[in-house]
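Starting off, we have a lone chain in the form predicted on its own, written out as structure tokens.
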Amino acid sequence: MCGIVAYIGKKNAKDLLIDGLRSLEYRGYDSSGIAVLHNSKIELVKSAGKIARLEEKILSLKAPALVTNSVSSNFNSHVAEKINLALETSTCGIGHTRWATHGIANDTNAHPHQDTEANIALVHNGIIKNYLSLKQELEAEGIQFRTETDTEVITHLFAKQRAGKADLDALRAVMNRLEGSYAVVILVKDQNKLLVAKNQSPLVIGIGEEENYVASDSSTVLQYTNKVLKLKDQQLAEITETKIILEDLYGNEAKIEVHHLVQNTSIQEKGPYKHFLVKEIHEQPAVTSLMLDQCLANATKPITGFEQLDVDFKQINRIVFVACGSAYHAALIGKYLIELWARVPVDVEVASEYASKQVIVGANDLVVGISQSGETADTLAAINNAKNAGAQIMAITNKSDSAIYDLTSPNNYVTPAGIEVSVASTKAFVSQVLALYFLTIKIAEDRTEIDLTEIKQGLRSLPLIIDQVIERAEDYKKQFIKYSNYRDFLFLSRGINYPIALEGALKLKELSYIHATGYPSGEMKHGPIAILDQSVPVLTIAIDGKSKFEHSLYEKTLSNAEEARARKSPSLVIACDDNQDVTGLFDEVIRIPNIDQFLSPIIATIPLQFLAYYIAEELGKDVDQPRNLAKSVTVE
């Protein structure tokens, strides 16, 4: 996870640095820090916390006057004098935010990270499985470790490898040693250059006008240059203002392609939105209507969007979806579909379990990855797994420039959702589970004679129907903040729509650290309905919007619910503006406009958005860097 970003040019690198982190805050916010090269030397600054932290500490070298929460910087006036214009003057430099999973989260676990002689900086993102055993080695040897991380052992290899190499090959015997995933960018203190290495972390170059950037996203790049360089895993490259050194495992030069991708400097902009959450909520109706333009501009007509698939769904005997999170949720409801529109039997694995099982899969099994980032690893080392196996690949996700797009091509389908900046997935689940009906529908064109022009009839008026939710938000507000002073929730539903209480579970659990599950309606009779009580709230999602596909599960789901208002627990439902039949038998009816219950997850998931958002509120917790969370998970 961590978000690394590097800077050698003709300008000042703190000031980029920290621009660079502050759009990689998604990546993890635990700690961060920047080192700078000046005068031959390197000179350090960092803090536990989010970067605002940083920049206070930063700003407390300058001017201690103006520091107003009394950061400890530690540093005396002699030396925060020198460090502060190495900071002001300095063009070369690295900077990193964490998400800590060696060592806790304080100043010293922070990176950069520095060998015995402060000769080297060094930031990390990845894991190293086999760091313990080298640190028993290095200790053995007498070095001593400042640090609880793994990334240090990286530290002092490149180190004790650099006596007698030339930095390239010192590198390339360090990479020779580790296990596991890292991406890694290296300041040394006598020379103005950057050193690079990757393997199953993202790591990208931009290249400028005599000035050069790393970074792990593309989009931090993407500020200043539309220019990128994807490093491939096990490459190094060693970095100046003008050159760049690429090169393999194995000491051979490698090709520098160059991608020109489209630039986007709005990425941190809120607009008149307190919360990039509100933000990305309320952009949904226009992804929406992107996404319809692009696959359904015509109800009559097939789906679009997929021609580029090398991959014939009449012969598919089988499809496993792999994902995590919120993406898993998004499955759940593809495999819903897709088994009762294309008749083709589904399978929804959680990632990290798929990455390590020994999984049966054959030619005609098609195994779908669906990532936000698409740089999860678990999901990766999923598709690999089966792709391993023998089954055909494919990807949904939300950006071109990745992994798992570089892996499945041409089988994959990129959301149009844009950069998601809060941690909790809004739009970009709304997409996902958007994408799931298209490709329900070409799957289903493909292999059967059934009318799905209702279903694209409706989907078509999506759009509109979720600005009608979304113009309801102060009223759901009003009925939300009652309760968040509870402490467990449960969500119900059945159908299509569990996977929506799952996901609004999800939601509530990251936003505002309330306990809160999901659960088949018709399940809680058999165990979890032992902790019902006047204070655990129960929402069920309950939709009677007829439709000729299949019987409606609304009598049955709201007797589970009468179950659990039997035993005294606060009770809400989603229900539709026509079901009144609703009125009395629930505390709080949250009223959504009128859906066919197979168009419905959509439209159901916008309230949720809100519930988490506005009890996450009125707790006062951080909405868009919940603890303890990153965006984008690249480590397994």
Given for the second form:
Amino acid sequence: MCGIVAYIGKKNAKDLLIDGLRSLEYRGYDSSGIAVLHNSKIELVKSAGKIARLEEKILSLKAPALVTNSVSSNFNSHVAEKINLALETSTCGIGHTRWATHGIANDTNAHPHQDTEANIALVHNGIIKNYLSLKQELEAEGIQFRTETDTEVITHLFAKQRAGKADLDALRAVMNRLEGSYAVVILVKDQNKLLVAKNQSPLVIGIGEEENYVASDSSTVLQYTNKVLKLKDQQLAEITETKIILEDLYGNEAKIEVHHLVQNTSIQEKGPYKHFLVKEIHEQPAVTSLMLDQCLANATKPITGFEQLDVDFKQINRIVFVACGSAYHAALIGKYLIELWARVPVDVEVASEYASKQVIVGANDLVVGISQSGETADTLAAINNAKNAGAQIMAITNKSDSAIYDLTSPNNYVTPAGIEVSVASTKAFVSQVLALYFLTIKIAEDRTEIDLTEIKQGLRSLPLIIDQVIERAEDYKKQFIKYSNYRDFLFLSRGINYPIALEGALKLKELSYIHATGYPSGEMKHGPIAILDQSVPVLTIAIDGKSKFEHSLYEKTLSNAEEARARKSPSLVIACDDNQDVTGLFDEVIRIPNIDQFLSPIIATIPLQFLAYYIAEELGKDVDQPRNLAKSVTVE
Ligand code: AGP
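Right, and the form predicted in complex with 2-deoxy-2-amino glucitol-6-phosphate (AGP) of this protein, after the form predicted on its own?
In what comes next, the whole complex appears, and the chain from above leads the way.
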């Protein structure tokens, strides 16, 4: 995890580093820091908390009076002046925004880290698996560690290796000692250059005119240059304003392959919304509409959007979805749909588990990773595991400029949800679910004679219905905020909406920090029912259906909700407008427009997004950046 950024050129480094860190904050926001080179010395500022706190600390260096007490810096005026001068004039520096893995989020553990002599400063994204043994070894040599991070071993190892070696050779020697993942940028005291190394964590170099940028993510450098070099695993480089020396672990010069990416200068704005989360909830009609126009413009014609795939679905014996969090919930819906309509057996695996399993797959198994960011380390590792075991691989992702996209190309479907800023997924989740309806239709059309015209027509109505649900937001708010003070919640449903119970619980947990769990309704009586009393609200998703099968699922769901009510749990239900069975049975009936059960997951999700949002708002939580989380989880 974590985001790293670096600059060398003629512009003010501090401003570019702070801008870069802001665009990388989705990778972690526990603490941040920058280091710049000035007069052959390294000056450094770091702070626990979000980047705004780092900015306040930087401001405190020149204008102490403007700064709140909570951020007041510990620098004496002489030191403050010196650091301030360096920050205002330096044209070479490195920055880091952290998601804590080793050591709590405080100023000390914040990056950049330095060696004992303060000759270098270093930022790192990744996890050094063998850091404990390396630390013991270095401590035995008399080195005193100042932080609890795994990163600090890299600084001391590098400082040690530099004695008598060229910097790239020293860095190579360090890489040979490290086990795990790393993207590293190093600043060296008396040299106007950056050193970088990469293994399993992303790192790109943005190539400019007499300037170069380094970042965890190409979108960070794209605002300055569209020429991007994506480092490969086990590569290292020395970067000056005008030159890049790229090498591999064996000391061979590596080929510099420059990608000309599409420049995306769009800055994400909240517009009239208080939070990105609400903005993104409101974007769902447009996103689904765009997807339908791209793939299902005509319900009587075959689905489009999968032409680039090099997969013969007729030959596929089994599909395995691998994903994390919300994407995992989307995958569970995919399983339901594909087994129902395309009649292919589907497994759904938590990516972090699948990544280290002795998987049993063959050439006729298709392993599909689902990932909004396309960078989730667990999902990437799971897909790689399947690939190495001989499976065909594919991805559904929201980012075409991502590791998962590159790994699975040409077998990918890119959801056009646009950038999702809020950490809790809303529009990206909905786009993943819709993509899985599309994939199901594609497989069914390739393998079966089943007529899915009615389903396709139903899908085409989704954007309008989502819009109608969003219009009810104020009514939902009144219904939901009454439940803000409960500490535990249970979410129940069956069949195709069981994954939505999981997703509703995850959203509530993430945004409000209220403990919430989703269960298949029928499973509740096998244990979870023991926790029920008047202090645990139970929210049931109960959508009736036209067929006997759908109706029986619905009836069973209601009867499980009754069991919860009998234990005095406050009861909420998500039900369609015309469904009068639920009136009087529940304390709170949350209405959604009438919708077929098989098309209901996307619609039933929307009120649950509002539930989590309104409760989080009521409790004063940080809606867009909940504590302990990060938008892109790039460590296993
Ligand atoms: C959802 O709200 C999450 N923040 C999280 O569970 C997310 O879905 C998960 O980390 C997977 O991310 P990805 O889709 O980028 O792989």
